[in-house]
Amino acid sequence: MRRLSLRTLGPTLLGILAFLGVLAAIAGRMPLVLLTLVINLLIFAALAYSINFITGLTGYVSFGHVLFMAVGGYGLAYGVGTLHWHPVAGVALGALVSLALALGIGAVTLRFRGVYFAIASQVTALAGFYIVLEVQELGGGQGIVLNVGFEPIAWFYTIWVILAIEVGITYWITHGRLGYGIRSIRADEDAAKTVGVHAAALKLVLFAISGLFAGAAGGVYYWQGSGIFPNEAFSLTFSLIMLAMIVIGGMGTLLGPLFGAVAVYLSSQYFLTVLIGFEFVIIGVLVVVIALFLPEGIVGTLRKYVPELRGLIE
């Protein structure tokens, strides 16, 4: 095994870690408005990295990823509202339930490919919505309101840790032996199987990791919102935003989800104040344009047309 050092980590990972380190150092001195913006940006980035594990690395498009985000939120709400746990423990509960659910769902749906997997993923999210409506312990159709107080520093450092772990795992996967198998699955799954790649196991592991972190990010999102309500929690919009971020930033890359999160979140906030109601239309048009003319996203395009950056960003 190659020994890790600053030199072997690579400039992209070091740059992301430096960025996160600066944010952690100055979070306590940020104006509240700026800190809130940064917290939401980190939540978006965590969601982008979560879906990048399955869609970005394997090409399996998940339209139902909002399910895991919602389960993370309901896990938080149940842990805090019913079990009277600290919100951080509630976030952990939601993440673990999302992990278990992803293992169960993935064992079935990952047998499908292409559009069939995409449809199956959306159906599971829809099923989750109707199940929640019938479970009174989860608030039914009324949702759950939490009295957890205003804790922006706790929100920040919780999502900061989640995102940092995601970045580290993404780097470990893409630079280790797993990365070779995953790339072969994305290129040609049948051919990968013929050379001994355990495609089913790899996909299930990635789907489980993806669900785990989507649940964790969802827990922080609804902790910040002091409650969760089913119509919002299971909205397809969240899945589309997650997909938009990795398409724009660069699917399967280390830096792409962060670039995509910045592009989507900041532009959505701008349009919310300038062109209310048009933010998703414009983001959708941007995704289509990038998919047609810049299919490798921001990171892939920079690597392709700026040779000096090929060894610097990934």
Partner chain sequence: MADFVALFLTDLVLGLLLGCVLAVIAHGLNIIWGVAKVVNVAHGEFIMLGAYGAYFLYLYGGFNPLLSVPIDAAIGLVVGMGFYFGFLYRELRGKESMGLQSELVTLVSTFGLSLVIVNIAQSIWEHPVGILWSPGAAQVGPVPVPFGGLYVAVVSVALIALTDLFLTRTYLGNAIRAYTQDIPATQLMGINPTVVAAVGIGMGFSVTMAGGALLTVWLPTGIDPTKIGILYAPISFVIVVLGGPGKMWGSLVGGLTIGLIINVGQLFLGGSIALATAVAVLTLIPILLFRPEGILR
Contents of the next structure:
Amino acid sequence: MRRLSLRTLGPTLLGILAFLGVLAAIAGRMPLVLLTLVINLLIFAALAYSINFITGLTGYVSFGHVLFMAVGGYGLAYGVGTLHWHPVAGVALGALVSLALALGIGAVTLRFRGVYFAIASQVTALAGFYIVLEVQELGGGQGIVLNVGFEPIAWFYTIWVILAIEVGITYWITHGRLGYGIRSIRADEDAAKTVGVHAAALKLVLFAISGLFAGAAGGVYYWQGSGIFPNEAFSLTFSLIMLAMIVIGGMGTLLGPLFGAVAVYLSSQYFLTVLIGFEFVIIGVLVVVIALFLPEGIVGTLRKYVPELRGLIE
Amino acid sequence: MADFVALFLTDLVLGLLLGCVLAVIAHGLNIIWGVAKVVNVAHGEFIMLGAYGAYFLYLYGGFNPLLSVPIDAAIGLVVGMGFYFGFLYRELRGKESMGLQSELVTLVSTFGLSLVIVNIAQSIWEHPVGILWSPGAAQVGPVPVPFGGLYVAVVSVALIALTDLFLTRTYLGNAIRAYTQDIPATQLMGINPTVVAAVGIGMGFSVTMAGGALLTVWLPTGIDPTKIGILYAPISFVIVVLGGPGKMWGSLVGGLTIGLIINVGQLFLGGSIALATAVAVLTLIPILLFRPEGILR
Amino acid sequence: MSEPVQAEAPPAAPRSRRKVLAIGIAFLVILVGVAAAAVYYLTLPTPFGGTIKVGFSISLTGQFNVEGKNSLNGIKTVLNWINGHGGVTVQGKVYNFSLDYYDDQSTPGNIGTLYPRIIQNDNATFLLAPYSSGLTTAAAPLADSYDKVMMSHGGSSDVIWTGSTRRNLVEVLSRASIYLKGAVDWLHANHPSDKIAALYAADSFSTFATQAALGYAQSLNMAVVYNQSYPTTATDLSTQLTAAKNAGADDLIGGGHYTDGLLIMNQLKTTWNAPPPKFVSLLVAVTEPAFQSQLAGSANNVTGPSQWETAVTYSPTFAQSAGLSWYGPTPAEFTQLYGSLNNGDVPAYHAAEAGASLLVLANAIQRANSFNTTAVRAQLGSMHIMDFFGEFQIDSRGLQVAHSMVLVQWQAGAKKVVLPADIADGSCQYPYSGA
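Return the form predicted in complex with its partner chain of this protein as a structure block, the form predicted on its own having already been given.
Now the full complex is given, and it begins with the chain already shown.
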């Protein structure tokens, strides 16, 4: 048993924790412009870490992750709008419903490999959208408007806690014993099974965690939007952004999703005033170039070409 | 009751016609999947480009969508070869089959490509556009049969038959089939695998863009860059899996299945297109679980 | 065997190592630089001029890009008019308006970062809402939290006001629930025994507008025999139209957008044609000139609700006869100015409603003789005026109650305003003949 000390945690985790710690300490004193920007950055980072659990760590590409984000949002909207719960309880409800849905869907679709899983994930998200349109309890096509105020500090600490837990679990998986089995799935699933890795169970656990956190992040996103509308909530764009963030940052790494979220989200804010409309063209070109020539993303590429950084980032 | 029968027959006919055009737009993906064992995530965007091809031929040349099919197909052939050398050559070169890592690379890189195409299209073409081509309809008993849809269905089935004939009856077609089964053996026979793969992929894109032109008849008023890819790419994936990747007639079987579920299914789901579409795309799951080789043997 | 292995993996040459190190560090520096520049740029305050700054986000990209651009052009047209006509006078001094706006990509997530920036960094004194009900919902809490008046010009779902308490959000346009009310009123007055079928897009606005009309029709004892929504991606509605016909419906209301409106019209030709529905009223699509050019003869006698048309006859004399005060350009002046600023384009109703929101705000500031939020909001709550867009008066919640929708109808290839009668340039024709 390794003793947990600051040294054994490694510089990457310490760096991320320091970053989150500083944010938490100064959140109350930040100008609101910066605070709202940070809240959205953290929401997107939480989404990136959530898809990283399944796509980054196991290589199962999910094109339908928006499903869990939307379900999280609908959980929040139902909890707050119909049950009159506190929004934080609504976020928890959305996250748990997402978790349950991910368990159910994953139990079936994780049997499919490669492109078949990718297609199945996209199809379940599409079906989810069409079904919600007919569920009157969730507002059908009309959507749900919530009676919540502008509460940036509450949003900040909720998403902060979600992200901190996510980073902790990611660290535990990439460094703990569970991690060996999971990384062996990405390298060669059949070989992993023959040496006694419970691949099916591990994948399902990861997918469920992934659903849980995508749902939680979605809950905060729609709490901030004070309502949810199906045509926007199930937009494939969210799935694509999540995937682009981890491809750019570095799949399956501890730091990659955060880098990806910073690169994609902060730069996207430029395009609101400069080069309007070209955001996704540039993100798309980046994704193509990185996928073809730098498949390990920013983090993997830095590690590969700059040996001095190998001990620092992971 | 008579009303229900009339509705049922109408939906049956329209479902079959719709199924044919869905079959042909999925057919291009099927060919690419069969030849190179890769899935082009940007498939829906090439359908959209095919639809725009037909629109501009209509706008500037007065072509109806049927006449623009061969021109779109020729453009598709060139585009497809470009796609092969840009996105697949590095991953396929000198390999017998696509590894999972390469599969991941093509999935992600073609996904990036789809983002680029759809967003450029959106910034160029802001308003949805349509082709005004309405050759009328015949009334067969209680069933209205639109001629446009009928012509498109005939051309669709003919295109699928042509590709099947090409692959089984011509030298180049046989070379492509040999390539899909055993690349080193193909090389030993003196066939250049790069040429064969490029032609095969080119053919896939050719059919995809021709399918996009035919689809415009079913979108009489809306070639909308934000919607075509999102709607028809997943449906194409489902159709190919339903029919069985690489099986030429599988596209038609899958297309007709989906067309019928969407059109006839809504009758039994309270007239809800939303639920019928959900059921149609979800058929993918049981097929993958119980008949992973597709409906056709 | 051991030698080749060693030869394959020589220790990295120091020079190439230094090179990759340099590349890596450069990469990192660029990344950090981009992030830092982004944060700096995004928090940079814009210098405050001597004018009244009105801030908003608008959809220049994404799904509402067309409506967003039209709205922005309408706002700019009214800005041009106000500044060209002496601005507004507050406490004896003349002030001009300036605009401060950003693209929100039609995404609710951007509202939460843009409005704080507009209010805190750019020091906007007054706000306009974004386009669409979804984005307005996201923006509304900010108006109350920062205590700024926000004029809603593109968010019409009643539930924005009825589902929550809004202090500072003021609606300029007619709300979603009365879009189809005029059509139902006309049917009730002239053909009360008609049975109504509804087929509409499953989005927030279309669902709300159609459901409200159906509820209203039923409250007038009219029969509703068919009621179905469809996803906005639908490409075939023949089953639904046939089912509506078979249910014995006389009239068809609903629709949602331009493309699906045309789809309904095209499929009526094959599924509900002998005879066609007697009365057709569809949202949004009917007001577009392309509706007529695409459908030609079969567009005739189709009706649709509109917030505003260039043909409306609101005028200072009309205002006077109604006992109201008038402010701003006449409809003809607005149309003319809009055209001269936008290459001869004709303003759609999105342009008019957005422009009217700035106009009403200017009038309220002048009446309040103050920039104080409470004073201006109080004026907005009590004033009842007329401008080129029609009447303006709100209830205690901020919902618009005086503005009147118009009903348009294509007649012999021309778009006529047929309701309400006092501003109409034609009368409603019945039945729809299909050709």
